[in-house]
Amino acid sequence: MKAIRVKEFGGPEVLQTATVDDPVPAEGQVLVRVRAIGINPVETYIRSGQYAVLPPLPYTPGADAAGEVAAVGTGVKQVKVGDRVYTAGTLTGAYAEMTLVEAGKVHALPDGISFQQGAAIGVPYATAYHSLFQRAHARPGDTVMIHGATGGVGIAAVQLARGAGMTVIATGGTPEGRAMLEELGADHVLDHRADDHLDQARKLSGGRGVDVILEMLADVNLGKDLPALAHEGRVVVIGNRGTVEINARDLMQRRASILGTALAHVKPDEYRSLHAALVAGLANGTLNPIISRELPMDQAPEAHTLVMEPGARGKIVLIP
């Protein structure tokens, strides 16, 4: 089969197409024929060697894919050959024509959700759900501000928050992105490049402040986020690219909290719960992943460049 292989850490050019043996599922494993592959920023950090935990070289990147079950190992009862599924973590990497997955990390892909959309679920929607509900414990009636809401995680968070009865303030950096957020049903859409957008958010909350902020770029925004919080407000840090300076009094005065999130540390019961919720939301139409670009798998280097550029309007996927 064809797969993308990384033989050394470095720039996007180290993503090379190669021919490798088809994986064979062992006990408790599922082989998925990949129809679409989701690209996530974390994969660029790993590829460059700038991540806390690095895979041994060579490796095939990726955790998110969608396709059909091609084979199952002994003891697998959850899925059968031919089932449409999405993956949320793989054993052999998602950037390939076939990928091997632990049985507990393949999930039913409801009819009406395309393979491209299925490839957009694993990291973005799980991150958004975990951050919003399992970390921030957001509730119906809360006001939630989603920074950089035009990317995969942001879109997922807008849909999840709207579906749960929250007031959503979403930000985007381009007119096109903000128009998309309005179409998604965000209650208020702001330009995060405007110096006063956090003051606007506070006013939109009636002056009480925002209950939850989902922060995609903490090194730029976190110090400014805190004064916009309501009493006992929470900021969930989803993305960060450098050091952060804050005034701790902003926390003290509001009894506010800063919470970190990372899918690698999701507990097994949280994992089961969040994917049950995501499959239900996909099936009932509450969740609808948006795809911005589709590229052939051999254009993985271009995809890694695009995913780090500002102005996202949905998910980038590769097609084997």
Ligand code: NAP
Given for the second form:
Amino acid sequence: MKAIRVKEFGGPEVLQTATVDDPVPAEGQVLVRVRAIGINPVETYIRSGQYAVLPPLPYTPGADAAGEVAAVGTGVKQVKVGDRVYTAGTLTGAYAEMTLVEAGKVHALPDGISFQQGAAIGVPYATAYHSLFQRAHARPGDTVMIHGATGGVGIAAVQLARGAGMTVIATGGTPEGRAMLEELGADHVLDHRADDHLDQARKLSGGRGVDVILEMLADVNLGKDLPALAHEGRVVVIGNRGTVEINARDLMQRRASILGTALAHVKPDEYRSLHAALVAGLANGTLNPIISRELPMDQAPEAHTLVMEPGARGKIVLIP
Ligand code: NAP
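Moving on from the form predicted on its own, please list the structure of the form predicted in complex with the ligand.
To see the whole picture, the full complex is given below, headed by that same chain.
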């Protein structure tokens, strides 16, 4: 089969198409014929060698794919050959025509959700759900600011928060991205490049402050997020690309909290529960992933360049 292989860490050009052996599922494993692959920013950090945990070289990147079950190993009861599935983590990498997955990490792809949309679920929707419900414990009636709502995680968070009856303040960096957020039904849409957007968010909450902020770029925003919080408000740090200064008094005055999210540390019971919620939301139409670009798999280098550029409007996917 064809797969993208990385033989040395470096720029996007190290993502090269190669022919490798088809994987064979062992006990408890599922082989998925990949129809679409989701690109996540973390895969660019790993590819460049700038990440805390790096795979041994050579490797095939990627965690998120959608496709059909091609074969199952002994003992696999959850899925059968031909089932449409999405993956949330793979053993052999998602940037490939086939990928090997632990049986517990393939999930049913409901009818009406395309393979491209299925490739947008594993990391982004799981991160958004985990941050909103399992870290921030956001509840219906809360005001939630999604700070960076135009990308994979942000769109998922807007849909999850709206579906749960929260008031959503969503931010985007371009007019096109903000128009998409209006269409998604965000209650208020702000420009995260405007200097006063956090003051505006506070005003939109009636001066009370927002209950929860899901933060996609903490190194830029965290210090300014804290004064925009309500009493006992929570910021969940999802994305961060540097260091940041905060005034701890902003936390103390509000009895506020800063919480970290790392998808790698989701506990097994949280994982089970969040994917059950996602599959239900996809089936009942509350969740509907948005795809911004589709590229052939051999254009993985282009996809890695695009995912790091401003102006997100959904998910970039590769087609093998
Ligand atoms: P993405 O699809 O590339 O989207 C990036 C988002 O960041 C866009 O909405 C972008 O908005 C926004 N952004 C850019 N500048 C911003 C600013 N100054 N303030 C607020 N937002 C800004 O990425 P993603 O998949 O949604 O992931 C978002 C971040 O979370 C990435 O850093 C990713 O590495 C991280 N992440 C972390 C975890 C975890 O486990 N902690 C899991 C998944 C993702 P515009 O393009 O409209 O400006």
